[in-house]
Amino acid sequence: MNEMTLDLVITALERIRQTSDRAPRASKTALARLQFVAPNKADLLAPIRERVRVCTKCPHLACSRTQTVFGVGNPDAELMFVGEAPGVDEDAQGEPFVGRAGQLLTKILKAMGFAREDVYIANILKCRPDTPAGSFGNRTPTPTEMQTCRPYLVEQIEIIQPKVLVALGAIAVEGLLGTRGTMRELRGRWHLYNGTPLMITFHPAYLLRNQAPSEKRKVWEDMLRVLERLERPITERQRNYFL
């Protein structure tokens, strides 16, 4: 092999090496670009919403409901609230927390510096628990009903991936964590739901029944802890606020 031929072979080998080196890098770059394309969470929630809409896993609830109540708010929310089940107003409007308790929750959110559209709100149950004909008020969900409906909420949380979860009332806690306890034992401190910080506080309906300033202040102190965990600035007015 003469010197010119040797040079040609070396040049060809170098080109092959350079091409093989570039190819993996190009593939990795393309893969990285694909990984950084964030999925549209609203699109991911849509098929779950449709499955909920036609769900008949609890035949007695499917027969008695006006419509299902999936959830409402910002799919990209940092903060997500979880209640227990729709009431009569929610069953009529198809949106969680729109009755008197919902109006109080909206007031709490406003005091925190949020609009309803900024957070995500959902319930353990997507159907209003059926009540005997002629009866008034709302029925507490049964453990079986909560266990049956819970997977829908789990999917919602997995897609939304909030930084902080707030459970409103002991029934919501049971639905999320599978544990029972008194609110005196549970509220006011941090828990974890699958690695997500979980704050437990009273349901707004409780505050409508119990107007004691001390109970209202407890809920607000819980919300201040939520703001701190979200690293939101807290004004002096907010620190001294009573619901």
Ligand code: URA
Second form
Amino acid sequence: MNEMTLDLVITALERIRQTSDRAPRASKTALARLQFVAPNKADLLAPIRERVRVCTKCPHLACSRTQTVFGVGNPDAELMFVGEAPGVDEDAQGEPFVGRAGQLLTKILKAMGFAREDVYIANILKCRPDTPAGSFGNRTPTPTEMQTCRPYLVEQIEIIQPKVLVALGAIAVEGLLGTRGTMRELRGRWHLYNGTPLMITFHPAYLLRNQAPSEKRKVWEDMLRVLERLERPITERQRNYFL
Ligand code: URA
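Having seen the form predicted alone, I'd like the form predicted in complex with this ligand now, please.
Time for the whole complex; same chain goes first.
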């Protein structure tokens, strides 16, 4: 039982103790209600967000970041996307997938019938990997950085308990499963993360670099597999869709 649930239970027990001296019937009602104390996932995520906000486990990243990028979306989501790490736009805005790759992800979600608010989106790393001053582009997170930050993501997934996880790119897979592989071997089929079905597909940034329709179609086919797994109705238009 986590801290937040424990607090709720203690508060309820305290109420029972206070009321039971005076009114036994009230205490029974309180006890009955206690059985239905369902933890609110947003409340459960809040203390983790706060721990991430002040995290200094990677001192070099704590120094270089503008802010941490925890995650965004619906804590009750059935579908959760896991990316690599914040880029320059995400570092500036404090939200994952808001740059060019993020805009493409949003477009993919829309084609699937989701808004960003319907799903949950997080990264393996909560800080932008630092880059030498004056350089452009992003740096791939190191295995050590990923191992250090991974426990936060594990907690997020434990709370959200999505029906389906999607890992975007081989680095996200390495961070999540600890296994290295090529996208050729990994994508397009179901894997398991702690019992949760995991689909692996290309990172949207890859699609921006490689505009070949065949690659876009592969991502879309992976998303159709996800919709099927979620038992979502798929229209003919969606079946024939080309990203
Ligand atoms: N790429 C990622 O993997 N995550 C982001 O949040 C943005 C770009």
